[in-house]
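Next up: just one chain, as structure tokens, the form predicted alone.
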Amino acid sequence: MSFEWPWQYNFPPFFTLQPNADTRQKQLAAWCSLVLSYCRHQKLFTLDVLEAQESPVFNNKKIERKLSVEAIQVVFEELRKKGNLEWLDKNKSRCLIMWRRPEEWGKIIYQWVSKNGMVNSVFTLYELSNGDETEKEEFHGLEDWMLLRSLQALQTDGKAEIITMDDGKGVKFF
């Protein structure tokens, strides 16, 4: 399945940060719903600026138009504040992505255990994103760090408790 563009895509002003205050929001929601919806389609969970620079989503070759270094940075800090990026270092040149957050995770983890009747099962980490029975679930390939806040959420909930086990860490749902 391809991506679908939105139609700004192609609309050559969507490549310059408008000076406009209501103009550049409007703008920036756009982007912001652009990074997560391409990103979510190809399951990215990390990015690096000066690469993103490069790649189709803030690259249009169709029409030549890509968006500037500064004008991804606004992009991610507005992502920043709406919780849905981490920095990974203090130059800001590699975050998180988070299309979905931990919560969103775990409740959807959550639904398929009691869905498929393996409350009270122990699982490992490999087990809930990379094993059999969940290669047809979206949170099968889920990047470590992002399934391990999934289950720190449960935990919170008291659905869950993360254990240790001789090969790594587990889990355990209530």
Contents of the next structure:
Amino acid sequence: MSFEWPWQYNFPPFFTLQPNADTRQKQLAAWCSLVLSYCRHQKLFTLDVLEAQESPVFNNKKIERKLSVEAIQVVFEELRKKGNLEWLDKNKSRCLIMWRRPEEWGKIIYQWVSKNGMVNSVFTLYELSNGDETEKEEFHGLEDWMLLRSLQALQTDGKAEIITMDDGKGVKFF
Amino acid sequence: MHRRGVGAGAIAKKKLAEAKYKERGTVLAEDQIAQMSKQLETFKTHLEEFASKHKQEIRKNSQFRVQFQEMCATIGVDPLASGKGFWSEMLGVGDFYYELGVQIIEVCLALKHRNGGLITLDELHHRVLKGRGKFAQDVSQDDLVRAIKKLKAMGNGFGMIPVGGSYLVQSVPAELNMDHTVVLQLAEKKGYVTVSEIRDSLKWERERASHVLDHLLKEGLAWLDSQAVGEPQYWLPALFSELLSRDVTPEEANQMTP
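In place of the form predicted alone, the structure of the form predicted together with the partner chain is requested.
All chains and molecules follow, beginning with the one already shown.
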């Protein structure tokens, strides 16, 4: 399914950080929404700031407008404040994008497990994210770091336990 | 010499004549009033027949409403003048415009965070019709204009700005004076305007132009585009043609500050 761009994407001023505070607030909210939707659509879990500038999200070639690096940083800071972004380095050049938070993923995974009557089974992380059985699920292809955090969230809730196995980690669901 | 008309006798005679005329006048007036009463009765009956015959028509047919309104204007009647009375109760004219007013307010509120409270009459019409559904009554732009005038009279912050042959409907009490209005009209053509365009078309000083544009930015009616070739462009979401048919998405609704 092709990505549906919001109306702001084709509105030239959208790519200029607005001087008016109220308008800027609306603009940033729309950018946050757009970045998260886009990453979700493309199943992107990390972003590199320099690469991002050339990505279609921040660069609309059709109307010849792009978000400046400074503006991208402002958008990322907004996302970080909302809990959807984490910097991977001190220089803020790469980040993790959480278009879904770990707790939300945990819930989805657990739903799948209980729906298929697999409570009390043990899975390796690989089986969960890349196994044939999970191919149709949303969490298929979930990157390890996110999978682990999701399972940790479930563990906190008492719904799972992460176990260390010979060749990696696994999880048991309750 | 004996003069006629002057003297006590003449005066008394005059007074008697006056008294008789007065009496006659009273009698005449009473006659007239009786006649007028009768005519009014007949008129009232006719109006009631008219009302029952045309009430449906008024609700369903926008062209009929225009002609009806024009007829009322000719005889000096404003069917929307008061909530009670013959016009609204018997004909339901008031109800129709009241409900339309409520719908207009809803559409404007739903889009306010996008366009700052400014919307073209075309877009408003399009969305009102959409909201009414396939089987609802027909609503014309004339109907919208009348309903908005009513809203304006009730002090709801509504106003209409003539632009490019139609109107921009303002639904927030942003202060817009003649200077602002004229710049909005200039922006209508392309959906944006620049300082140079204002200076060329209106022959204003740079400062006056900047002042107006800053005000539009401050009121949330315009956005700044500083990547335009040459000089910054000031765009108005209300005039952004792509928005005309774009519904408010759930995401957008979540972005709206309460």
